[in-house]
Structure formats: C-alpha cells, structure tokens
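Heads up, the chain below is alone and in the form predicted alone; it's given as structure tokens.
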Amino acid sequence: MGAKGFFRGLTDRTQSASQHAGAGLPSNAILPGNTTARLGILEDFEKAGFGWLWASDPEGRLIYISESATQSTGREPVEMLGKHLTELFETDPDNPDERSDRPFKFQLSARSRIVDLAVRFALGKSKHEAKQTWWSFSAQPILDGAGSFKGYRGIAKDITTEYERKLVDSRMAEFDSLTGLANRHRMANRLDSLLATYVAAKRSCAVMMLDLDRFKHVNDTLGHQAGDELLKQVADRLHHVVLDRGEIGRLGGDEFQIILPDTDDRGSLGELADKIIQVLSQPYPLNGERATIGASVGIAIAPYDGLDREDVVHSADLALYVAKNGGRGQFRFYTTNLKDRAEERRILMEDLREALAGDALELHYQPIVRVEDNMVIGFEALMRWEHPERGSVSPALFIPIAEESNLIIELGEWALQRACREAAQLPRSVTIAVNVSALQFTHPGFPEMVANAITQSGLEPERLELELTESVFMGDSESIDQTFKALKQLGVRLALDDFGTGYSSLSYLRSAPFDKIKVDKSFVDTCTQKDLNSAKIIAAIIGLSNALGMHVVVEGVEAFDQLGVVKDMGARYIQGWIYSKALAIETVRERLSSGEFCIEPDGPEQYRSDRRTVFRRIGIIHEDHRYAGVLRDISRTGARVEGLLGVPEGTELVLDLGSGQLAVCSVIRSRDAMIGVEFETPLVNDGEGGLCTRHRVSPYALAAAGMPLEALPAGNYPMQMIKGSGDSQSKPQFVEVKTPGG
C-alpha cells in the first residue's frame, strides 16, 4: 500500500480547490485542502528516495513503511510491517552524538516527539556485521481527540555513509589508530563515569597498570616497525586473556591500562595478572625474527586503595613501579606502606653492596639426592646474608634489588668464583649448580666469566652446572644463541630452572642445549591434591626429560607424602628439605670426607602450606570485643597468635590484619597465650611472597558504621560492622596479656 491509501484514512477533513477560486493563485497550485494531490506529492516524495513515511501503532508495531526502503533494508516491507520498533532498530551506545544512555525502548515507552535519533537497522543484522546500516529517525505522537496516544507517524532516511564517517572520526579520538585498543582520552572517561556510579552504588572496580620489559630494546634492535606489530600482538593477547571481564587501553608507548568492574578478589586479580604476565612473555615471530620480552603489573582497587581516578590510577601506577623494580615479570597490589617500602629497598641496596664490597655473603650449599640409594650427587649453591642488624636477609629480597641496580652482574660474578672454588675442594664425584640471573647471562662477557671462575678454580667444566630460567630468552635470539654455543665449548653444564611454569618450555628446549630440567616447587606443593593436574605434570616432564636425554631434579619435596607421590612418578632426583636444607661448606666438607654423603630422608609425614615467621600487632574479634595480639606465623590456611588466654578449642574469631582486611578463623589449638586457627578461606598470593586476604571490608560499609569513607589504617574497625549491631556489648570472656616486644 502506498502513501495515498494509506494517509488518506488518516484525514476525513476535504475541501475543494474551486473554494479558493478567483483568489488569484495559479490554476495549478495545491490548496491545503486538497487531500488527493496532498497525497500524490507525498507518494512522490517516496519515490525520490529522500526518505521514507512510517507509521506505528499504539503498542509500538510498524504499520506503515515505504516501499523505497527496502532498497536500503534488503528486506521487503512486508518482512517489516507487524513487528515491534524495538525488533526493527536499535541505538548504537557508540554514536558519537548521542551521549543519552537512554536507549531507543525508553525513548518510545516516553511517547515523545523523537527528532533526528540515529538507529541501527537491526532485523537479522548482527551488530558484528562489515555491512551496517544507519537510520535517522524523526516522528511525532498523535493524539485522538481524547487524548490518547495512537501511535507515530514519521520520516526516516539512511544516514549510513555519514554516520560511518562520524563513527570513524569518533574513533580515531577515543581508540589507537596502531593496537585498536582504547587510548587514554577514552579510558580515563570510561573510569571517570564508572567510579562516579560505583560509589552510589557501593560497587568495586578494579585497575591494572601493565608495562612491557625490554620492549625498547626491540624497538632498538628490530627497528619501530617490528616495535609496531608486537604492540598489536601483545593488544591480541590480552584480548584472549582479559575476554569480556574488562575494557583494555593502550595509554601510551608500552604502557596499557585495563578496567576491571565489579571486581575486588584479589585471588582472581593475582591469578589474572599472573597469566598475563605468562601470556605476555612469550615469543613473539617479528619479520622472521624472534623476540621475547616480559611485562610488570600494578594493581589498585576502588573503593580501598581510592575513591577517584586520580587517586585509583596513581596506586596502581605505584604499585606497578614497585613491581618492576622487585625483578620485573611480577604483579604488586597497591599497600599504603608501598612508599616506605621504597625507601626500605634503597637502603638495603647500599647495604648490600657493602656487603658485597666487605665479602660479608656467603654460598651454602643444597644436596641433589639420588632416590634409589639416597646418595649425594650434587649441590646447588645459594646466596646468604646475614645483616648485621637485620640478621638474615632471605635472597627473595636481596636478589631482585640486586637486578634493580645491575648489581647482579657483580654478585652473580662473586657467586660463580666462590662457587667454583669450593667444589674443586669436593670430590669429582659431586657436581655444583649455579644460578645465573637474565640480566648476567645476557652480558657480553659472561662466557669470559665463566671461564675465568673455571681456569682460576682449576674445576672441571663439566662439574659446574649454570641454572637458567626462561627470562634469559627475552633478549636478542642471535646473542643467546652464541652465549649458548660459547658455554657449550668451555664444557659446562645447563640446567632449565623452575620448568612448568612459563608458556612456552617446550620451544626452549628445541632451541638451546639444555643438560638438566628442575621441576618446579609450585607443582610438589600440590601434587599430593586430587582435584589438581601437579602429579600428572610432573609424570610428562619426566616423561619428556627421559625422551630428550635429559636428567631431571624434582625441587622442593618437603614430606613423605609428596616423595611417594614423586617417586611414584618416576623421579630419580630430588632436592628438597626432606633430604637437606643448604649447608655451610665446611658441613659440607666434613660429610663428604669420606668421599661419600648419603642421607636418609627425615621430614613430616604430610605437607602442609608453608608457614612464614613473622612479628606483627593485629586485632582479635571475639563476638562484639576487639582484643590487641601478636601475629607470629601465617600460612594460607592458618595462623599463630598470641595474646589472649582462656580461648576454647573451636571458639570463631575474626583477625583484624589492617587495611581492611578480616579473616575469619576458628581456633585449632590453644595453650596458655598461644592460639592456632584455620582461616575459614585460604589467604592468596599478594604478588611479592606475602599473603592477603580474597576479599577486603569496603569503606563503604565502614561509612555506613559511621566511619568517614576512606581506606582506614590498620585495627580501626568498629565493632557494629562484624556483629551486624552494636546496641549492646557483652562482657569480655577471654583475658588480653601483654606480648614481650608487643
């Protein structure tokens, strides 16, 4: 049906032209009166193609719609006509003009005049689609004459060329023309309206800061243009890693940002963070070339770690260069000790080299162990340091402060002539092993180094073992290729350390000559779980190890359980705390006098989370009292307390560790001021050794407990938050002891 049936049953007002007669106007002219040529002129309009008429009715279902529009629907309108508005078309939330987010239901539910509102046409179109078309709609409602609403009556016309060349212009201001990804304009914008929502709305967001490790040296080596297709690869990545669970943006440079709404777990943060650091550190083909590089991530929260963008974005940004500077390939949760934490870093950086200066370090040594008769076959050296007022400081510290400076190369320098000259003291029959960090294995005089140690200890190459991680292979190819070759001719041997746990193992064992793989510690620590794949994976890597040649160490077997399962799996050597932890030389020494060193394993029957040592003042909730107490050790699942006596076996509790973070916990052991409890959910890693809890108390339900709302310092909790009421207090049931030091 076209215009001229249609609109005529909208009118039932006629009149004659000859009414106007003699009024002077020409003979042809059209008096508004004249439904039938109005009518014709409107049909005519149609077939001009300008646009289109459309109709609907009261419910919103299209009743009318020119034929000229199939031509830029591919649709027949009788596909068209019956169908919901809704179903027809839809706003696009990227139109660069319209900023309501207010969608096309809402704007029809109102009944209100709709002028020049840009549609996507949407009946069997995905929004995927190359080919998209865009219509601007323009209507108005009408009214009977009681009021009610009968429908639209209005025009369209197809805007696609136009609005394509807007959406592209919209585009290059919000999206980098390189990655695709969302530059800053558009990710600051995006943060901005989501923290603005999030804080009425008592919501978490959270924000990675991620930067990429020796990206400059390939822009240096390769050129910008290599530089140029990794940005776009390392875009693709992180596509695949992040999905849908939040927006990604390149902010600059190698810098990318990624918004993580509704998001506080810290759990699934780390693990996130940790995968893309994986993912991101793989090889990448560039022009026939291979270049691996890493990347650094910081993480803040919203509401704990800020309230606004500003603030947000500077901890995670903080957190990140903490991150980078505790060895790089590592993610960091913001703290609001990161900045003392800084300072405490520099400070030991100078201590250490004065200790390196003062020959203050010493090497201990770890036995490999051969299963089947328990004998001794080798040692791996490790550094120790004992502060003169810090007393021992672990190597997890020192070690990645060391590579912040590039004191590495002189450390790891000292570590391989000291190391070499204490094994030629042992008997032939043992052999040393000695970590090598990246940075000093990609040094251009390290082969020389090597063979210095070697020549001045007089050891033979062929006992001295050189530990390498997957981060050497992040230089340039060609230079590691050679380093390789270079320490194959001298002699020595390779071993691949902490294997398992990188991305892509298996091409670095095609590609170098490796002797030896290590297993990795995070596998033994979890193969005695059934709901976990750790014993099967270590069955393949000694599955593949055998294929290739390869002897292979399974590190970190700690109690009986775990050696079963190990030995059941076809290890034939292990080093672990069962067998020994690392000995001073002189131990050493004396157990090998005899030219032989056997040990017996000695260890607890299961293993348990590993437990640290600390010193730390927390809070202990009981019912509506908050005690003071000493944290002397935490592990994953639990912890030891002191402080309060006369607590029960099985009474709940809640520790109070700062920062927001409570962990609830029931006690499993108690004797006199010395408490054990079970977290009721397992601590995560923090990123830096330590542990934290999934889940932090907001600010917000502090606010709502009538504190101000900001993240508040440590042991500041009112009690109405945990009890859910504070209209009464109980009486204290356990007696609060003062701790020596506390």
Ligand code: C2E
Contents of the next structure:
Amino acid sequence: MGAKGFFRGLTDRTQSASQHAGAGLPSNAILPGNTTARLGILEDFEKAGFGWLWASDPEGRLIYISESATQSTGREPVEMLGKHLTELFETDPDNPDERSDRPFKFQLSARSRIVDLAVRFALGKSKHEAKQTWWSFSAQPILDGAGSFKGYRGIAKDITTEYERKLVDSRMAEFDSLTGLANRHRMANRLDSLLATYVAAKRSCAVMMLDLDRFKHVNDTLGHQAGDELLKQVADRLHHVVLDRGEIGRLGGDEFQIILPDTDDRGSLGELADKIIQVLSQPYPLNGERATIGASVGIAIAPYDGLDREDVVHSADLALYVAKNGGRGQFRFYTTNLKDRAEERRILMEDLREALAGDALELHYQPIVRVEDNMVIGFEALMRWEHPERGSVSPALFIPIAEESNLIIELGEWALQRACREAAQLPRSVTIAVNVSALQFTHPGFPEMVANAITQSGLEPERLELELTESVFMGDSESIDQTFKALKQLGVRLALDDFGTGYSSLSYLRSAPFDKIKVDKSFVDTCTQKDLNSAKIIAAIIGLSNALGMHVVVEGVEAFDQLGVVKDMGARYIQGWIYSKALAIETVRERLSSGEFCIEPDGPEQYRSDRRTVFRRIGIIHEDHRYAGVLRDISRTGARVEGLLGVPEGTELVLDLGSGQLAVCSVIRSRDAMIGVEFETPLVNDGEGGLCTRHRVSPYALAAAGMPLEALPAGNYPMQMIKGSGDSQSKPQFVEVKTPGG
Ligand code: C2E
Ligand code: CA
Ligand code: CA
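Could I have the structure of this protein in the form predicted in complex with the named molecule, to go alongside the form predicted alone above?
What follows is the whole complex; the chain from before opens it.
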C-alpha cells in the first residue's frame, strides 16, 4: 500500500469508529451516573502511583488526601487531615525557579488556580531532617452555583528526585563549584536586580573588584591543585572578613567581586578593603608548602560612579586596574579623573625611562644614627629625580610606576651599582643600605647582579645591606629560599623594611636570614598617642629582635616627643628627619672627611599629624556664593585655604574639593587671604596616600534639584544644585583675591 492508500485507510477507520459510536455503547461502558464504578476507577488511579488526589475546605484545610500520599510521608492520615495547607506544605525560599516566586500562601488566599507548584512537605518543620520530600501541586478552585468558594480539588505527586536534581543543576549554574561562591552569572543577576530597585528607592550599593597578585605564579610553580586549594582558602578568608555585609562572588580565575548593598561611606569601604588585602596577604599553607600572594581592590559605588551594572562594574574595574598599577596590595576608589591619571602615569613612565638613560637620576643618603652617642653608623640610599618640568618627583610616586614594567629591574641595578661605587669611597666604618623592589628580588638574575655590583666597586660585602619588604615573599617559597641563600653566600646583609605594614607575619622572620628590622614610620607617627598601641608595638618589635639577635632601626622620627618615646621603648638606632634628611653624596663625603660624623637631634617639640602640602584649586562655598580658592595644605581634620579676605573666625564654609566632594568646615584662623579651617567630619584615606571625603554629593540629590539622574560628572556643580535652592539673592560677603599662579 502506498502513502495514499495508507491515509485513505486511516480515514476509513476513523469513519468506522464514529459509526461505532453512533451504533451504541459496549455493554461494559461506565456512564456518568454510575458512581460506584467511577469511584473504582479513581481508586485504581490513586493506587497506580501516577498521582494523588486531594481536597480542601473553603478555609484551606485539608479534607481529603489519597492514602498512598500519606503513606509516602510516613504519616497517618489523621495527622494531616484538618490541617491548613500552609501548615503542611511550603514553597522553597531559595527556589531559583521563578514560577514559584509567588508564595504558596498568597496563591491560596487569592483562591487562584495552582499549576505545578513545587512545595516541600513541612509537617513538623524539621528542616534538618535527612530526607526532604518535594511535591508538585496542581489544584482547581471549586465554586458552588452561587459562585462562592467551596475549596480546592487537586492532584499532587512526589517530585523529590527531579526537584533535587534541578536544585543541584541550578546551583551549578549559579555557583562556582570550586569555592562555593556565587559565579559571574549570579553576581550579574544579583547586581542587576539590586540596582533596578535601588534607583527607585534612592539607595546606594558598592561594588568591589578584587584581583590576586601573583596567583598565576603560585599556579605555575606549585601546580593547579595547589592553586585550587589556595582559591578555596581565599574564599574562606573573604567570608570571614565580609560576613553578612555583602555577597561574594568568584568571576573566574583569580578575580573576585563583592556586592555591598546600602554602602557609600568611603571611610568604612576603605577600611574593609584594607582588611581584605591584609587578610589575603597572610601566607597560605598548601600541603606542606607555603605560598603568599597579595590582593588589589577597586571600588565603585552606585549611583555615584554608575547607575547600572555595566557602568558600576566598569568603574570598579578601572579602579582595580589603577590599584594594581599603583604597586600591589592597594585599593582605589573610582573617581572621574582616574582616566587622566592613568595617562599621566604613562607619560611619567616614559620620562623616567629617559631620565635613567640620560643619567638624570641621583642617590641621596639618609644617615642612620646610633642614639647613645649620635654617631652616624650608616646610610640608606634613596633615589632622587629632578624632573625638567615638574621639579622633584618623589620615589613614592615613581617607583611604583617603574614597577609596572621591567624598568624597575634596570632602575634597581643602576641604584645598586651607584650606591656600591659611592660607598666604596667612604670610610669603612659606615654601611650602605639599598632598597630592593620585590620584582627585582624575584628576578632570576638578582644574586648575580648583586655580586657584580660588589666586585666592580670593590665594596666589602658586609657593608652592603639590602632592604627588602615583606612582599618579596609573594610566590613560591622554594625559589625565594634559594635567592636568600645565594645572597647570604655573598656575605651581604639583609634588612626587613617597613616592618609592621601590610602583611606583618612573624613567620618571615623565622624563615629568612634577616640581620635587621626597620620599624615603619606609621608606628612612630602615632607612638605619642596614648590610646593607641604603637609605642607598645615598637617595644615588642625591639624586644623580639633582640631575642633573635637582630638590629632594629626605627624610621621616621621627626619630633622630640617621638624621640623620647622610642628611646624609652629601647630604640638604639634611628633614621629620621630629627637627625637628618637624605643628603647629597658631596655633603656625606665632606661630613665624613673629619673622620666621625655626629648629628645632634634637631626638630619640632611635637609631631604634627599628617598635614600635606598641596597646591590645588578648589571652590569655597559660603551661603549661596562660590568663590575660587587654593588649597595649601590638608590633613584629616583641617586645611589651609588661600583666596578670601576678611573671613571672620567661626564662619561656616563648605569646601568643594571636586568630583562631588563637599567638606563642611568652620574657620578657626584667618589672616589676610589665608584661612585655616576645621572639618566637621574628618577626611578618610583614599588608598593612595591622599585624602577624600567619606561621602559625596548624591546623584539622587542632584536629580531632585533638576539635573538628570546620572553618575557624578567631573568638576564642580552649579550652586543651586549643591544648595538645592533657587537663584542667589544676597550679595557676596567676602572679597576674592587672586592667588599666585591663578
Ligand atoms: P623607604 O624605603 O621606607 O624609605 C624611607 C622613606 O622615608 C624615604 O622617603 C625617606 O625620605 C622617608 N623618611 C625618612 N625619615 C623621615 C621622617 O622623619 N619623616 C618623614 N616624613 N619621612 C622620612 P623617600 O626618599 O621619599 O622614598 C620613598 C620610598 O621610595 C622608599 O621608602 C622606598 O620604598 C622607595 N625608594 C626610594 N629609593 C628607592 C630605590 O632606589 N629603589 C627602590 N626599589 N625603592 C626606592
Ligand atoms: Ca627603605
Ligand atoms: Ca622603610
């Protein structure tokens, strides 16, 4: 039979079936009126296990359920009958399936039709019970002739196996199987939905991007398994720091993200970022080996730095990029001028390359003084660069730039050779310390480079001291140990620099052959503050070093009150401005020519906090007028500003520091065009040694004042935007004077 015939046959048969129907029913057919027989079918259906039947009364209490259903739960029918459906079943609060998002309770009270709703059998509510049972529920509301609700009639079935598989699948789709953290997909969804609702509610949300420094190196040298183990430990540590303040995700590789809802305080964000960097930088035990990595963090805050996910994440990414380039182990906030700064650094790197090639760099030498007799026992070589246009550029700025590329290796080699050559001409009684960047230290040819510098200059190796920071320990321990061994064989001395900042793990002291520890200036800065432990920490470091047979140099002593404290704490060697700043080699030679070089301490009685000298154009706002001014210096608590005449003490002002940073302050000193102000709220650390305001002008507030809702634009905002009021009525009260260079 061909296809045609087959179809015809089909048609024929259909016809004959309908003919049958017309011809009369088989004798055993069950008609609607036959209640007993119909019940029999229902019973067979219930027993077959395709599903169960149930019914509720108008109040939602269970009045019927198939016996096999109660059996499957291990309960007696009486335990279930009469109970409200919501007592017996609940929807999964973590259900990723959107259909079930409308809570069960809500659907029941709305008396709406229920289709394939997954519910958990909840009787007794022991959620920790080993086996949870999942049911799929469907039900039809029954109305009587008058249209009033009579209850539900429904079917249900056990879907535990499928449901649990689905949960596992969706976990895999949403979570990173290695660390258990949310994956990129989930983080993106979370951020999308958070930000969508936050804009309407005028809420803020911070996003941190995190990147591990030198993770790849660990992975390459210790293997992937060790790398995986390390990532798990990173995830654990992150949980410990972040707690329930936000959601942590792993976006892939060594890239992490943290979403922090309702957070816009840059003070607390900076502290959190610092804490994260600190905690992640502690050594990791990896089955017998030890590895150390670092972390960099970029921070952006919605709506300030972007309204939607793409923009906020892009901003945080850019901040992370700048943080990584600023020397590792740092955090950065996104600001509108980050892009300009990246460009500025690029230019500076070029200039530095030229300076090195053109022999425009110098070393200056800062004396290290023995406290008991004020005798100079050695010097630290510090790089100095006189830029043709910018004047002197601090190594604190250009060294991190050099560290972005191999330039640091060349720069370091130059410093080592120059220092050895110049030190070889000095009396044998003085030592010379040279700073070594971590990148330089881990560079394969480093010990050889040191050996060459020694032989070419003729300097006695024991007079050369290499200053290393704890960041040299990043990476795998084996090659680090080898480098240490090679250096010790050369006979040079090793100093642990900046001790007490960053990682501060005592295990370094055990594992590496240091001859000296240099206590970081930050402890000295705060050692006269009774409420802080700095003085005690200095004493503890000195005690520990003595016990280990190491010398201690305390760095950054500027004032007599600090000198008193550090002497009391047992300091015997000091390097600080109270004795001397770094000196040109000619000066050093001249002072040493008389044989001995002694320096009497000289400086202020009291240390003045972190006041920085700056020169920056800012806005000064008084009532509804903005004046132009110049910021002369700034500290956490106050500033000096030039540009307004005749401002009485006690006047309330607002400094517009740019990019939406408004600092409310009051005038505490006023002389000619120079005013000193005190901030209402202290400024906070901006991550790169500068200061910023905790809060910025909210884009929501700007929108309320008539601007479009957008991330903060660069520059200053019109007065009425800031003040939220209309046109200015009053006359300016103060006289603006033109400042030099303005
Ligand atoms: P560092 O190794 O901690 O050097 C000490 C820094 O503290 C120097 O800053 C020094 O001038 C400053 N200092 C010393 N006593 C005082 C004090 O009493 N008060 C204050 N406020 N500061 C004091 P400098 O010369 O600006 O160097 C900054 C950093 O740049 C150095 O910190 C070091 O990390 C890096 N650096 C400088 N020269 C080299 C170099 O040749 N190679 C490498 N790799 N890094 C270098
Ligand atoms: Ca140093
Ligand atoms: Ca130091």
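Between two forms, the rigid core is the largest collection of C-alphas that superpose within 1.5 Å. Here the structure is a predicted model, which means the values were calculated and not measured. Residue numbers count along the first chain shown, from 1.
Enquirer: Could you check whether the CA atom of Ala156 moves 2 Å or more between the two forms, using the rigid core for the fit?
Expert: Yes, Ala156 moves 2 Å or more.
Enquirer: Core-aligned, is the CA shift for Leu544 between the two forms 2 angstroms or more?
Expert: Moves: no, less than 2 Å.
Enquirer: For Pro77, is the C-alpha shift between the two forms 2 Å or more after core superposition?
Expert: Comparing forms between the two forms, the Pro77 CA shifts at least 2 Å.
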